[in-house]
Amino acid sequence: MTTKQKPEILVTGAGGELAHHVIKKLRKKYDLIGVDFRKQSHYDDSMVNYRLDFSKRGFEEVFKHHQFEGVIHLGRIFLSHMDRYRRYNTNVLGTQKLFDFSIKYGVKKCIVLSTYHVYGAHPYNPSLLDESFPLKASNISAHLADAVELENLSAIYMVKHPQMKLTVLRPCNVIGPGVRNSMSQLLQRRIAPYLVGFSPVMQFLHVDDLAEAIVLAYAKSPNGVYNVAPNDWIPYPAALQQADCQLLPIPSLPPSLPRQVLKTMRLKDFPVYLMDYFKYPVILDGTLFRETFGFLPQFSLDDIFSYYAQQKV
């Protein structure tokens, strides 16, 4: 008697830490196929992995060789990686190819990882941002245009191709062991910068909790957009202190001065195009995701920051 074949899922960005957590949670039930252009992920010989750029030729061959039930698209290039033109090609044009191949080859559902940055940081933002709030990030910086365009593209495909369920997730700051985004690298520093006169509250989500959120979303796969965030927050300087960072004050006035100081100090993990996010709070209302999927983060703020504090001992 032949063993029943497990459904196949394509995971983009498979070499990243988040994908590692997602794959661990899904491997018993699904066959996971990994794709990453930066490095080839490797778990064991039972998992197929491809090292290629899904924005270029050759990506369609992956769809030809597999019968994907779904796609978990974690391959969005972060703001700290590449210049904005290459990010746009990968994040927007590459995702368009991914969607087109998914439609062509009968993929039933797709999870797309976005970011809370799409809302934009502004002094007049409401205290809680729900999913209906306008996406203003591209008004702040051209570096954020690809993140907004990725969401606009997703919205178009939701309407034009309802046969494929498409779920967009907007998480808050994602940190934890192995995560290499800007916020995680700031918390790893012994001396970390903050802007004098500003203390924005922020939300933080452990990488394993986000992986669990992705698994829950894939199981139901409704069309829609969801914030993913805990129901607590903390001022940014207090977060640095809990992570045992020594605070480095950066003058905030005149407005051009902090940009000049950061460029002079070459603080790449405190990018100038994200400056407003270190001035003004962007707090997500995660009620819709929490109630729809029964999501409850397992890692507290103490759990999250104690990891970074222990790295400095």
The other form holds:
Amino acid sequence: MTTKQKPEILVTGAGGELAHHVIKKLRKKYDLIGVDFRKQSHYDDSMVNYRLDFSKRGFEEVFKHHQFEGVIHLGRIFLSHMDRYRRYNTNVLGTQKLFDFSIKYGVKKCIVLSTYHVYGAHPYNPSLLDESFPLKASNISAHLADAVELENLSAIYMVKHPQMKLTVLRPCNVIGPGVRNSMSQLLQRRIAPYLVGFSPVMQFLHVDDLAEAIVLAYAKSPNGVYNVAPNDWIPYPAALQQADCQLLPIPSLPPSLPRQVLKTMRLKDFPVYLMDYFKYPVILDGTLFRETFGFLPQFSLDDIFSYYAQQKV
Amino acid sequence: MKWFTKLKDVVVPPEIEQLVDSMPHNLGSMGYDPWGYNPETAKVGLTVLKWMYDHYFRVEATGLENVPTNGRAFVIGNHSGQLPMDGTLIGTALATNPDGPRIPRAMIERFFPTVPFVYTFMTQCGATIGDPVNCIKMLENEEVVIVFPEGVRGSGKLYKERYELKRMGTGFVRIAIQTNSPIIPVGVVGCEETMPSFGNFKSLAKLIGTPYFPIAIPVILPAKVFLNFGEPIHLEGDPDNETQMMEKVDEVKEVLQELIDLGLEQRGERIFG
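Having seen the form predicted on its own, could you give me the form predicted together with the partner chain?
Following is the full complex, with the preceding chain placed first.
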């Protein structure tokens, strides 16, 4: 008796915390194949994993050995990690390769994880930005160009190759146990920096809620771009206090001073080029995603920050 | 912050506490909305402003019953006085309206977000930068939005031009029609005299990045202020028809001028009386 094979999905960034949550939710219905280039990651041993850089030539072999129904592209280098040239190579050129192979080998759907950073933190930003709001991040810093370029690339493939459904998700700050992005690292600190006199409102999403959003998006897979954010808001210094962090004030006047201070301190999680995100709010309107996919986050802000507070006990 | 909670407990009287708590609002689980409004900060702000409203500017407000106790509304006023005292006093009138207090959502100048402390305090009290997206989303959120369509042309005008309505853009009438929001006109009399300006130091304004720099006594004078809220104006028309929209602006300006004239009549000779 032959058992019916489950459809295969390629998950990039498979060694990351978000991928773990996504894999857990999808493994009953799908065969999941992981790809990640990181050496120190906790791979799921019960599935096939490839440790390789998807911007390199050998990546095509993965497509030759499997028949992917879809791709869930979570493998991005965080904005505060590595230099911008390396980020560009992996996040933009690597993604282009991924798209090309996906088209070549008949992948039907692709989910791309973007970030709210693409909107750019600007004093003129209104609140509740919807998906059609211009992406200003490249104007703020060349360090953010790869994030915007990734989106432009996705938009081009969306139009040029309608046979593959491409869904881009722009989540707000994603945090929670095991997450290693800059916001999560800041909340883990006992003493965390903030800019004196600035209290930008932010949105936070638990990593498991984002995984659920990805699963919902994969099931429907429409072409399009969606903000993923809860209807809940808190200023950054208040978030630090909820996570039981001591506030480390960084002077904000004159405007050139915080740049100098941050350059001197060389905080990996609070780099100078992300400074404006700690000054001006970038609040997303998540209505479209909520209404299209029936998404409702399960973790409250209290649940999320309690985890970080308990870590410090 | 603990010190803030202590300050709030000491300075905020129970009636202000009750007023702010009774305002219709749409907050998240941590007590903030997407524009950063926070009732606890608003209580402190309103306590200070109510004192100024009652004792420093001795405001007399009429027609507050025209402001809806629930649902969206667009409060449109004449701008004056160099500093945004008119917006603050209209906001205080709305927040302490005996017919039903509302969160005053004032649209403020775009340079404010770069000013530390001040912008945070203003947003936590209900203000936000004057942007059409903010305005539309707030009205769709059933808020009361305060706008001065003259912008800096109104607030920065010289004392010799007092109570002359300057040119208004058509943006506010378009938004009112698109969002089906009633316009509540409010005539402000008295704020022109709070900081009379006799000239504009343009080069200094350019240097420090402000829209104008008044040549004036650097003190806010305790002029008596009159606020006359008019009946709601329900506009209809085609937002894409510029000529029609300009006619609608003139309609609103005409009503505003009548309310200003009424305030001037009420005031008589009592400029500081």
